[in-house]
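Only one chain is shown below, in structure tokens, and it's the form predicted alone.
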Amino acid sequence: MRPFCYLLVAAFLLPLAVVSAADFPPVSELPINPELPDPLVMLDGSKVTTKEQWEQKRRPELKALFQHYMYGYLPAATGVKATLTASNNDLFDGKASWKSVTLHYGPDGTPPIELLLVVPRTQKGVPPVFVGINFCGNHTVLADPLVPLTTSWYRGSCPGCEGDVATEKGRGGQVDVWNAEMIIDRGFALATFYYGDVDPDKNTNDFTDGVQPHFFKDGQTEPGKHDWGAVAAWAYGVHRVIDFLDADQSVDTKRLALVGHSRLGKATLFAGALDERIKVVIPHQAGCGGTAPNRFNVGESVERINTSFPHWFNDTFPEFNQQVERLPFDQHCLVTLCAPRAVLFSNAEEDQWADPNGQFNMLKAADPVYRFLGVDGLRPDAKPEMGKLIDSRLGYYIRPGKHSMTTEDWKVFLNFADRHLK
């Protein structure tokens, strides 16, 4: 199908804290704290005692702290222009339709996002939607030959990969990972995009071939210490996709769930923490740098992740490699930024690298903020029992098996979303 009809989409202005780098001390001057920081205590040591203090002071401070010391600062939201590139109204024997939309955003030359939107046709009303970042391209999510192959840098471990190029051999290769028909049958839409469209995952930190250089300031030729890494860039891509969905109106963005696996789970939690339009946040097996604690070295450590994946975070985060106790937050604080919205940590028994027990402890440590805000958090008697979904507002699930996203996981995601969206 030939592209047609550019649509100007108003950007959602993220309520990011306006805090300059000068407001925070260098890493070497941060106090040592071997315990988990209290999310309700400000950086200056003062205690948050009212909801107004949380909303007006502590939440903005935490957003800025995470960006300053770990993920990097996101640029301001930009407008989005959308072009329909392909579509099919007869998917799954007529139960669904899909369209592929190219999203242009940012300064001229910024790499576009190719969004695949699958919508049920056999139900009344506008459906809720799962947004997800995929590892291998939209053409692997559905087997339909009309879905465009990704033309971005390609992940070598994906089906049908030849070097760094996607091929027809991979079409439909992740149908069982994304389970689009199951999602449709449960009354949800699915919006997904390939993470390589936003920032190639090449294990280098030169940031020359993703979105970052297109947002450099005048005269800037390389990222600064607090500029955004790949995890933040993928999260920024999520925000721009939601901008489009808000304007497109074929799905109900007031009932929106976000899901991502592994490193994309890290991006999912960060995106959810900064964007209140995301009502259910599901970072699946996200581990270190996402849902697992930084302070307690079970599985992957801060030093290991910064060494193996230097492009994921900003250039300040490695300063904590040998002194994680100086971090003025831990990952439970990122969960509190989602409050009072629902968050599910899902895990696998054999994936100890992602520290499933530590992740449960992050939920426990976030629970007091949910209750401070007047809502339930983690169910008081909750224990990480194998194969049983804890579906409280702070949810937890662990199953037998390995590091993967499966059909069984999607049954859990859908049940959790039903509980908190419908």
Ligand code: GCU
Given for the second form:
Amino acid sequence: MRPFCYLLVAAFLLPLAVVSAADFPPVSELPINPELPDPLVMLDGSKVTTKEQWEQKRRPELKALFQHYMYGYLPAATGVKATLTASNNDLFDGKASWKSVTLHYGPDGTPPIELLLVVPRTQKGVPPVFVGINFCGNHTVLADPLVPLTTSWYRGSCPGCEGDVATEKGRGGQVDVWNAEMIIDRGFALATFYYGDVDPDKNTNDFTDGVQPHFFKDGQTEPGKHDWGAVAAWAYGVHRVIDFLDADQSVDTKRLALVGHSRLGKATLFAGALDERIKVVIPHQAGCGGTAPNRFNVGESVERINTSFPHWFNDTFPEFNQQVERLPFDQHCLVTLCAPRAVLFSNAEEDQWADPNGQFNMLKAADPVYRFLGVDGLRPDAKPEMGKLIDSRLGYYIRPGKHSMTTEDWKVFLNFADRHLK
Ligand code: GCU
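Now that we've seen the form predicted alone, could you pull up the form predicted in complex with this ligand?
After this comes the whole thing, all chains and molecules, with the earlier chain placed first.
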């Protein structure tokens, strides 16, 4: 097969924050608020009363606040250049085909993303798509020996994979986590990439080994206090993948769902909040720093997450360790940035570290913004019931069991996506 190359221009530019960092006070000067901040009240205390104010003032302000104090600022979109590296038209007895595409983006030398795109062959029309960030490499998602092994930094071990994940031993090890065949059978395509391609998940905060240093300004040698951490970098990778999918046209990007588990669920919600092309947002068991409240100290705390994983957020977020009440937002505000799009929080009973109850409260607290915008949010009578999907636009699910992403979880994701995309 002859590799080919084509140049894409990012058709979509992220709306840049209209509020600059200079407008925001240092952490010590933020007011103490032990309650959940009202998403419809601006930082200066004024109330949002019209949809125009929401769109033009409060949404940009919230986007900037989350980047400033927590995740770090994302750079503007860059063009994406794609090269086909491998493909196979005969997957799952001919029901699907896949291709592996190297995506170059950012300034010269930025490490590329290897995207695996699996598409159903047996249906008419262009399929809707699930985009997913994976933990262990694309070769663990499909057992096909032609899928390239990852060459990026890799995790030493992975659930389902024996031994050295980055070798043949890892191949197919996450088939039951990603369930590509079931996704195909349900009429969706799957686009997935390995998070280590964008930013290695090492517990250091020097930001020397991921995409970030490639985006340094002239003369910059180390990250600034509001520069992007790993969660933001993984989200930026999602945005560049969608740029490619938009241009490639083998899937219907108007019907696009994004899913990620745990730390990649945090990246999923952040990516969805900043990119309106993501129509269904599914952060699975994302917990602290994603779907669970920062206030109230249930399960993992802000201090704990910043201590264990100093590279996930920016260097300002740890200033809130002892004073989460100063945060000018809580995670329900991230959900409101997704409005009016569909968001599903899914959980496991034994995963109390991710605070499933607190997550439900985040949806309840985001609901008024959906209503304000004139759409339904969380079903008014909704309450968490074990194993029952609440499939309203703001959706919730909790099942028995542990922190994991399973075939049964995927049935729920697919049902939710069917309801909100088809
Ligand atoms: C740890 C961390 C969580 C995270 C999880 C994961 O448990 O404390 O915040 O969600 O790892 O990503 O697997």
